[in-house]
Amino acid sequence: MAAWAERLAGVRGVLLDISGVLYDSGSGGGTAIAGSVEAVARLKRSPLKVRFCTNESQKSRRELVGLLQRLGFDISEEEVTAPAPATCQILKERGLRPHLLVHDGVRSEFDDINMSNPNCVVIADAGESFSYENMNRAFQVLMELENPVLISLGKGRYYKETSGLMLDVGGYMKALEYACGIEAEVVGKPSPEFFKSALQAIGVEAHQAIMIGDDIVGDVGGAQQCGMRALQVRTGKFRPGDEHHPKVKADGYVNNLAEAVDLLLQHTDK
């Protein structure tokens, strides 16, 4: 008990991953992870500031929030930090016109973006659209540019659906990096800017915040590099080997979000 009190001392804000922590996606939209709906409700009734942080790039933020609401979660679009809206802001600020290699479900996020005569490529978890033809077209666009820019909505290796583990955008991003001899700009976890924007939204400093996620590298490692603490849940994409990762060690491992919230509410005000 004393160890948890020390690890959680001074926490004022909580960043929550969504997929694998709140719910597992899949057919019919997916299913809420046991205890997670009430865990979120308890957090929001507490004095702690809460922000939802996701690398979801197969659904628009509106669609994702609608799904979570149907599953019973108390959540609004304004409470979610997601990579597609952040990417659109970057594109506008830098005058970039993207060639999109993304899932149809997230294309609506780019409706206000000029895509004529592309001068960059934006890649996301495109699912079935990751064909050779589409990957090769993205490769060709990049190779035709004098200063190629590749922006990736996350760099996850895999994620979990109700049917099992699914290959994520990271492998495809790495393929384009290798083929084109370039380095992608990552918008989303584990990008420090992504975490900083989430913290800014709730007005909490990094040392006062804790991240709860299922990804040992993207969630835990990314948050810790920003000066935050991080817990890993044993749901979603968690694998037993994560607790012995050679480079990243979470500040604590918990069975699920409900257990994490129990600990937070017991110790953060002490």
Given for the second form:
Protein chains: 2
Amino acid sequence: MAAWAERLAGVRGVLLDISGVLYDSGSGGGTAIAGSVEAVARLKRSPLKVRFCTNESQKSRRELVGLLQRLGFDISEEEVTAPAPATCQILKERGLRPHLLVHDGVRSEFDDINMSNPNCVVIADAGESFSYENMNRAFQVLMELENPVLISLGKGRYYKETSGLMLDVGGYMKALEYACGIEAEVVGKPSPEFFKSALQAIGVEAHQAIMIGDDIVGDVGGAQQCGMRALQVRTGKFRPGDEHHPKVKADGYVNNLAEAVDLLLQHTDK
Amino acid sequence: MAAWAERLAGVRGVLLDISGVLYDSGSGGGTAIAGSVEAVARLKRSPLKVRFCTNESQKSRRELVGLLQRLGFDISEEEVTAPAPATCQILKERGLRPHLLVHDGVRSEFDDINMSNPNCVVIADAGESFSYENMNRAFQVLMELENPVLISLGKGRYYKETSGLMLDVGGYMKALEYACGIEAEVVGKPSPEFFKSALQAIGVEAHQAIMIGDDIVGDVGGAQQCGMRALQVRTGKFRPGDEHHPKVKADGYVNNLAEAVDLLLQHTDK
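What does the same protein look like in the form predicted in complex with another copy of the chain, given that the last one was the form predicted alone?
Below, the chain from earlier opens the complete complex, with every other chain and molecule after it.
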């Protein structure tokens, strides 16, 4: 593999995944990953543009940012690209009225959306709310529509909480797709539109940007398909097999965000 | 389409699906579909061999047969091919110790199976037991195995209860497949082994047999792939679009089991 200086040449902007990179979620709010608070602070003092790009769909941006601030991170709502606000924009543009199957924590993002007489279903990482009853209701709403529309906030397979690996929205999206014979529209990583909106927010071109994430498919593969570079951290949901993934090869694997930031500050143009 | 006499020529044995053909399940046990009790009785008085071939995985055979008998059907446990007993045979043959994600009603079928220190997961139509917690536990068991084995009792998309359409095990199978990056083994229709075991039980060859079911893919498509003929009834989960399915065409569509039995008794050899 080429030297780091070559791999990181021309990088002007950094997209940071949140869960598994900054912190591991869990009961009581979760815990910061060692060195990440300082790493974010150093990155923000550097000339590099920084944007947080998350598929978090259990919490509103306000709740997420509040939690991260309490853990010590320098982060504000305006710096976060998240799937719920992006979904609200799509719903408004297309006159869609959602039946929501989401976690209570993210419901406030949909406060100004018309939900009467639903003509689509929106699912997110609903956690415990993925009961049979709630899944069946979403299924029935879709089956009653002439042109069923299913929007999924991300399609992650699983994520890591402090207590262990947890099923993410992706499997439940697949369940509804299969039962209804339809294909969901994914809002969030690895959708190219989602990465592009994060890049637009910091005015950086894809070829000048690098994604740092713990998900070899959603973060690394998705970013590379948009023309970005991507590093995988060995924290969060990282598993050793990821470094030998049959389809995706990161531009580099690092132990954690602190190491990634060391490399970036050392090897990108001052 | 050819005349019924031609389409039914040489039929010696009949496989009958249960849910959606004999009865619609629901609260209080469910209700017999009009004419089905008499149709089964007439079929069993004829020279045709009859076998019940169900993907029912919420109830043990004993419970299912008891329910059907109370609804007036002439049926015994020995006449039923069902996925739970077939699964138990596979578990024993391969030394597999299952973690079960199944409905309480079917648990007794697994009474003599060793479930300590699980090395596979078995899922069935678990209904309300498809909670997030139970799904997550099954997911975690699979992720901890070096060679994860997932056995699914059928892969139905949905079924019809008296209260409406209900999600079947198939979607949940897809969810675990996606989350774990694995492929499930399906025991039940449309697996060829399952149809063959039903045919063996009545000593009839596939080309002499006809399947009667309400599921265009699981019943009709599956039976045809085994070399059988198949009729779809317009009861149970039947939907008008089934008659224009892009991949599967039944050998005939009939309003209900009574009509199917009329045709069979009229057009098969005496």
